[in-house]
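Here we start with a single chain on its own, the form predicted alone, put down as structure tokens.
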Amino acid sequence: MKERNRPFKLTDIEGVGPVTAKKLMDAGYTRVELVAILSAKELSDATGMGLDTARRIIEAARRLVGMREFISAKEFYEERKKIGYITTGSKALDNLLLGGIETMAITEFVGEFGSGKTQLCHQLAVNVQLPRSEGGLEGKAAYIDTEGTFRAERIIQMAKARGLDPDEVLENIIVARAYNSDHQIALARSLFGRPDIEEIKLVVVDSLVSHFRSEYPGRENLVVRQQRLNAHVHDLLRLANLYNLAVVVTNQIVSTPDIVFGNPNKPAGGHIVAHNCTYRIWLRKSKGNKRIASIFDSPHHPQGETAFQITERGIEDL
């Protein structure tokens, strides 16, 4: 998308007047860039307008923001230089991830209970506020808690360990408890319209799939569950790409006892999560405070693993 000196208004889109702009805003599409990356069916379903009208509006929005069908690989490479990294607190884990947690991507941490997923999420919500010279992005964090595991007390511990003002760190983390999958989807979508969204550099969903699994059990509900989960993950991807922020999600393990050879455990969410999460890291608990992190899916990271520890101070090297 092209650089601009001022934010576009919805009414700047050709064919969008005050009435249509209100429809878009009521549906949660408050920015021209967000309209530009929608599909016609999504826009039609959300606003009630016809598919042809939705298509025209989306095409006009894409022209306005300068979205092109193709760019050269050189231009793509230059765009990727804008990516930022958040340190995990462990140099070994940062090295495994080739710099830390990337912006413009979804990083998924998979593991059993006690493997350190939530601890990592807390640590990243603190570390994103660090100066860039110390591995942060000098930004805020948005934390969607689906299982009631967010603890401000843990944030305070981690902030003090890094010489940060705990009150200031807590102020820079916005937290919401998601009570069901509808609420979880709505919370993610509400971030698009926040006036401080440009300051948010990390979005955490801990955990991603739990509500969807409990509310849509059985094979008879599988299609609906996966459709809704797919829409939610795509919203998170759009947040990451539109605002150059990092999205971190945690995921549970499900067991497939019919497997005789190989690992019977696999991440929940099936192909929807597998295809849409950019980087996937498996966490395993070892002796004492030690944890093992293994990359098992990435478009450019080599497969490998490393160890780190979880202490009172937070995530650290062994």
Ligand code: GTP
Given for the second form:
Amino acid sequence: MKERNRPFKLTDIEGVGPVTAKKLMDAGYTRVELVAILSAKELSDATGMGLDTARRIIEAARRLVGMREFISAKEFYEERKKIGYITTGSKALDNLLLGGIETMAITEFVGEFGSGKTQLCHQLAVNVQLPRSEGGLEGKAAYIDTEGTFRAERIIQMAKARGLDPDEVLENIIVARAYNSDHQIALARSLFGRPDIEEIKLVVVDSLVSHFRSEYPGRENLVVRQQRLNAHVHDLLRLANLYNLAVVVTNQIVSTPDIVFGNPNKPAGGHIVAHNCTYRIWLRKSKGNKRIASIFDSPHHPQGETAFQITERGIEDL
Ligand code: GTP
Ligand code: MG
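Provide the structure of the form predicted together with ligand GTP, given the form predicted alone shown above.
So here's everything in the complex, that chain up top.
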């Protein structure tokens, strides 16, 4: 095979000529990296090509981007050692998370309105840029805003509080407003193979489920909604693993009044979100600026809770 250089073109994939490349483009698979992570069924459904052809194209795309199937457990161990951590701004909250927000994982903040989800997302978009010695990853952030609550002014405040150059900090955050769930999915997918994706160390989706909930209401739409949401969450997980970046999503609380036992309030998104978010943190409002965070559903974090505060400067210890 001829050596090809990044960024790859679709026609660099063995067996893909201009006609197939156009089919892929039309289906929204604009980058080789995106083709590489598809299943044959997904590609076949989207383009109308046969399953065998789809499988061959995906395999060729994987070879091109250097995706490997099996690796040794030693390599696996070495990969895990590359995990990075982003400080939340609060030592107490970092400790609860056993070091901060992890790369190669999805961290979910769930809580009622005003509990600080969006503030945390803003803070992390700033903190990811910090030097490693100060709890950052010297990286950029990509921010998918589904509710129109991203505020550059707030980023400037937080940057100044950290002694960072606000202009530079703003330059290092790419923001997109997602207008509906399809758009949200497309925005996340557009990150695969972006020329600067290796620099991006944090992807924020604020909020993950709200578009899906409003567009697919009621039980009759539940199956389609969960399928779409599942595809989206898997894209996010693949992004996190492929590029060693942190994904942070926010989620709302919904009440299920028909429940007989237990807490009637639970995170939206059901099992799809529950199973695929690596770390889930519940935020609650307390007096004034104070917020309580508790970790739930984590395989290797002890159950526990801690407090932090939201101030002018951002997220801080009490
Ligand atoms: P929804 O998106 O509505 O579900 O809420 P959320 O969880 O995203 O809440 P958000 O992060 O927007 O928190 C808003 C709260 O942060 C406000 O009610 C304030 O208490 C606090 N806050 C935001 N900016 C400032 C600030 O500059 N100073 C202080 N002290 N608090 C702030
Ligand atoms: Mg919010």
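The term rigid core refers to the most C-alpha atoms you can superpose between the two forms while keeping them within 1.5 Å. Predicted model only: the values in this text are computed from it and were never measured. Positions refer to the first chain, counted from 1.
Trainee: Based on the rigid-body movement between the two forms, can you say which of Pro195, Ser72, Ser133, Glu220 lies at the hinge?
Mentor: Residue at the hinge, from the list: Ser72.
Trainee: For this two-part rigid motion, what is the smaller part's turn angle between the two forms, in degrees?
Mentor: Relative rotation between the two forms amounts to 16 degrees.
Trainee: Relative to the superposed core, report the C-alpha shift of Arg55 between the two forms in angstrom.
Mentor: Once the two forms are fitted on their core, the shift reads 3.2 Å.
Trainee: Can you give the C-alpha shift of Gly66 between the two forms in Å, rounded to one decimal, after superposing the rigid core?
Mentor: On core superposition, this C-alpha lies 7.1 Å from its counterpart.
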